[in-house]
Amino acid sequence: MEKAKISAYQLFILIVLFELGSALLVPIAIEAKQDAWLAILIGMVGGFCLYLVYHGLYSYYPDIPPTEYSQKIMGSFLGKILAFIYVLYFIYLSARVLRDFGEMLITSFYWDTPLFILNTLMALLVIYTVRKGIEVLARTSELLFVLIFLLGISVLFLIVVSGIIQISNLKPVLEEGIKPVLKTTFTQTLYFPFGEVIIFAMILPYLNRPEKVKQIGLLAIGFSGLILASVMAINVSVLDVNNITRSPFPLLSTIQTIEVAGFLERLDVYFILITVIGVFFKMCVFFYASVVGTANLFNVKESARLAFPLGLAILILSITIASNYSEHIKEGLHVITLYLHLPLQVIIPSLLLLIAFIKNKKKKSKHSKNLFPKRKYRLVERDKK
C-alpha cells in the first residue's frame, strides 16, 4: 500500500460520488413501480448493516486491506484464493461501470461513435488518475463535488419552476403491498448501489482519523441514499412508471422535459456533467482497489506499474462483457446479484467477521489465562510469608 492519507471529509465525498455514480444512470428499483423510492430507502438501511460488517472487520485489522487480512483470518492458502476472487470481482465491476458510461453516451448523444473509442478515452483518464495515487483522487473529488452539488441544486430548481412534477404519479403508495418493495430491495437495491461500498474496505486504512470511519461511512450512505430516493421519486412524478420502464436513462428523460419561459430547454449538458463525473469516480475507486489489491496479493512494490495492464484488461472486458445494452442490464440486475453480489457482499464478509470475532475472543481468553497463574502464584507466596 502507498504511504498516503485522506481526511474524513474526503472519504465522505468519495463514498457519496461512488454511490451516486452509475446509479443515477439506470432506472434503479423500477420493479417496485411508484414505490421505487421506498425500495431505495430500505436498501439504504440494509446498506447501513453491511457497512457495519465491513467496519467490524476494519476494527480488527485497521492498518491492512481485505486482501491481506483475509489471509490472517482464513490462513495463507485459502486467504489468497479469497483475496484473488475479490480482486477479480473489483475488476469485473470496474468493467461494468465503464460499459455503463460508453452505452450512455452512444445511446443518447454519440450514435455513430464506436464504443471502444469512448471507453478508451475514459479508461486512459482513470488510469492516469489512479497512477497519481489516492490522495490526488481524493483532492480531485473535493473540487468536483462542489460542481455536482451546484448542478444538482440548479436542476432541482428548474424542475420545480417548470411545473412538470405530478405528485399523483407517486400514488397510490404500496398499491400491491410491501412484498414487491421488499423483493426489489433484496434482489437489487441492497447490493446495487449500497452493497458495493465493500470496495471502501480497501481504502479505509488510508484514513487519517480511524475513529471517524464508522460515523463518516454511515453518513455518506445515508446522504447518497436520500439523494437517490429523491431523484427516483422526481423521475416517477415527472415521467410516470410506464415511461420510466421504456427509458434506458430516466434522469436524462426528466431533464429533457424541462422548459422554462419557452426558451430554457434541452439541458442535456447537466445530465452529461453529473453522470460523467459520478461514473468517473466510481470507476476510479473500483480500479484503484483492483490495482492495490493485485499489488498486495502478488507483492508488487510499485502498484502504479500495474495500472496500464489492468486498465487494458478492464477496457477489453467492458467491450466483451455483453453483446448489447439490454443484455448488459439484464446480466447486471439478475445474474450477478445471485452469483456475485450476495456471496461477496453479504455472506463471505459476515463469515469473516464471525471468524475474526472468535479468534480475537480466543486470544483474549488465552492472554487472561496466562496472566491468572502468575497472579495466583504471587498470592500463594504472599500467604506463605
Second form
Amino acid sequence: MEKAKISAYQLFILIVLFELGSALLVPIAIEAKQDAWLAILIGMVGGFCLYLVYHGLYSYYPDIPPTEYSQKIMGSFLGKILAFIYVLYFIYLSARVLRDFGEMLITSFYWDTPLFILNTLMALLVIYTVRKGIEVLARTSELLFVLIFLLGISVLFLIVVSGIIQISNLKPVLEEGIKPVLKTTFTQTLYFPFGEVIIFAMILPYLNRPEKVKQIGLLAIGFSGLILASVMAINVSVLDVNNITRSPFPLLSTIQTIEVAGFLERLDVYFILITVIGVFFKMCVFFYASVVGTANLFNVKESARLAFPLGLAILILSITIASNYSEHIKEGLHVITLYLHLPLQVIIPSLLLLIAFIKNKKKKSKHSKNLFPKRKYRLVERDKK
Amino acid sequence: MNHNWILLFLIMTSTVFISGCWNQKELNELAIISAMAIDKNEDGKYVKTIQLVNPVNVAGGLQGGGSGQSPTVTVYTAMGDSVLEAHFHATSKVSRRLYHGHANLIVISEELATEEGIIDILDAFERDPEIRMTSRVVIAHHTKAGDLLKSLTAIDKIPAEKVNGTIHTTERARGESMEVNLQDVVTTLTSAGKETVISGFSLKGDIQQGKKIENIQQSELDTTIESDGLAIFKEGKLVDWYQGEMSRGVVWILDKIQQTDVILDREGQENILTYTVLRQKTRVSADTTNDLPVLTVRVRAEGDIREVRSQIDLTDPYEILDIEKELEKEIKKQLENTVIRTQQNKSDIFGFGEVVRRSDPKKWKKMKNDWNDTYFPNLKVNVKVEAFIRRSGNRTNSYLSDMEQ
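Could you drop in the structure for the form predicted together with its partner chain? We only have the form predicted on its own so far.
To see the whole picture, the full complex is given below, headed by that same chain.
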C-alpha cells in the first residue's frame, strides 16, 4: 500500500468512468433486444447488492486491501491462494480492456495499423500513470470527467436535434416477457459492468473519509447505471434492434447517424474521445489494482517498480487472449461472465463476508464478557497505533 | 543539465511515434468518390460505376485555369462477380487510392432491383467502415444506374449533390419522394413488419449529350436528371413504381410530409383552389381485438390557401368549414387509393406490421410469417383526416369575386 489519500468526489468519478469505460463500447445486454435498458437497470440493482457485500468486507477491515484481509479471513495459506487468484483475475481483466480498446480503434478507424502498436501506446500511458500512483490517477480523472461530461451532453443535444430518435423502436416493452431480460441480467449485466466494481475493494482503503464509502459507491453505480441504460435506449431507438445486434460498436453507429443542419455530421471523434478516456481509466484502475495486489501479496515495498513488468505481461496477454474479434467478444460477454465473474464477484466475496461476520461475532461475544467492552476495545486500538 | 537534454531528445523522438501517421494519406493521393452505382450486365456480372470529384474544377470559374475545359467529375466503370470485386477492378483504372468517406449517394439500377433484388449487394457497403450509413440510396428509373452518374448537371456542379439536393427539396416541398439512407434500407430489409421504399431518379434526354460539358454550357440542358417517383419493394425486390399523388400517399402515411399542395375540384370546375399543407401529423394505430387487426390512420393537417380560381367567399367561416370538409375528403381519398394499391402489391411499406407488433406482440408472432401475403392485403384500414385552413395569404377573396359575371 502506498501512502495516499483520495477524496470522496474523486472516488465517485473513478467509479463512474470505470463503469462507463468499455461498457459504452460494446452492445451490452442486447440479448434482451429492445429491453436492453431494463436489463441494465436490473443489473444496476444487482450491482448495488454486490457493492454492499464488498462494503461489508471493507467495514470489517477498513485499512487493508482484500489481498490482505482474505488471509485474515481464510487463514494464511488459503488466503494467499485466493489473493493470488484475484490478482490474476485483475490482470486478465486489464488485458481484456486493453484489447477492447485496440479492437475498437482498428475496426472503425485505423484498419491498417497493427493491434500491437495501438495497444503498446495505450499500455505505456497506463504504466506511466500507475507508476505515478492513485492520487495522480484520481486528479486526472477529475480533469477529464469534465471533458467527458461536456462531450456527452453535446452528443445528446445533437442526437435530439437531428431528430433521429424514434421512441417507437423501444416498443413493445417485454415482448417475450420478463424472462429474457432477467436471463440477460444474470448472465451478463450483473457482472459486466456492475460486478466489476469489486476492483474498488482494492482502492477503498485510500479514501480519506471512510464513513462515506457506502453512500459514494452506491451513488456512483446508480449514476453510471442510469447513463448506460439511457445510452442503450438511445442506441436502440436510433438504430433499431436488428442493426445493433450486427454492429460491434453501437454507440459509434449512433453517432455516425447524426446529421444536423447539413454540416454537423461524421462526428466520430466524439465517440473516440469518450471511449478512449473511459477505457483509459478502466484500464488504469484494473492495472493499479493488479500492481498493488501483487506488491501486497509478495511483500514488494515499492509497488511502482512492478508497473513495467506487469504492464508488459498485460500487453502480451491482451494480444494473445483471443485470435479474432468474435472470439474476444464471445469470451467477454458469454464465457467469463459465468466461469470467472460469477464465482469471483459474487460467490467468493459473499462467502468471505459470511466468514468475517461469524468471526467478528465471536470476537464481539468474547468482548461482551468484559464490563466496559467498547471502551477497552478502543484503548487497545489506540495502543496499536 | 545533461539529464534534461536526454529527456528533451526522448520527447522529441516520441513525436515520431505518437503522431498517428501509420494510416496517413495525403489529400493528393486520394480519389474522392462522390457517388457509386450498381448495374448488372448481360453476362450476369455487377457493373460498378464510381463518380470521382475533380476538386480543381469544382472550385469555380473565377480562378480560370482548367475549369471549363474539363468536367467536375470523372466516371469509371468496372465489372465483377460481386460488388467488392467490381470495386477492386476499378482500382486498376484510377491512379489514386479510392476514398469513400465523402460518398453520399448509392444508385441501384431498376433492372437489378426488379430481377435480382437488392439483398445481395448491400453488405459490402454496410461493412466498410469508410462508407457512411447515412449515404442516400436511389433507384435509377427507366435508365441504367451508371448513366445517372455520367450526366453533368448545372447549378450543383457535382451530380451526386444534385441528386441528393433534389430528393431533399422534393420531400420537403411536395412530399413525393423520400430521403432514404443505407441504414433505413437495411433496417426495413431486416424488419418483418415493414418493407422498403426507395426514391427513384431518372434521366431525361440523351446520355451521350449529357456526358459532354457542352450540355451544361447552355441555358436549357438537353439532358437532365430528375426525381421520379417511389420504388416499392417486397422482400428486397422492386415490385411497383408510385408516382405523384400515389407516392405522396406513402410519404404521408409514413408521417414524413413537411409541406405539400392539395388541389380541390368542385362540380363543374376543376382545380378551383390550392391548399398548402404547412404542418401535419400522422398517427397509425392498430386495434387487435379481432383476428384480423384493424388499422387506423389519423391525419391532422394545417395549412393555408395559396391559389383560388373561382368566386369562393373566403371571408365566410362557414365557407371555410365547407372547404375543409372537402379537403378532408380529397386527402382521405388519395390516402385510401395508396393503401388499396399497396395492399394489391402485398407489400407492407407503411410499417403496419410494426404497429401491430407494438400493440400486441403475442398476436404478431402468429401473423409474422405470412404477414405480407395473407394478413396485410386483407387488413381493414380506416383513414381519418382533419384538415384546417388557417390563413389565405395576402388576399381574402380572389379578385375573381369582384369581376362582373
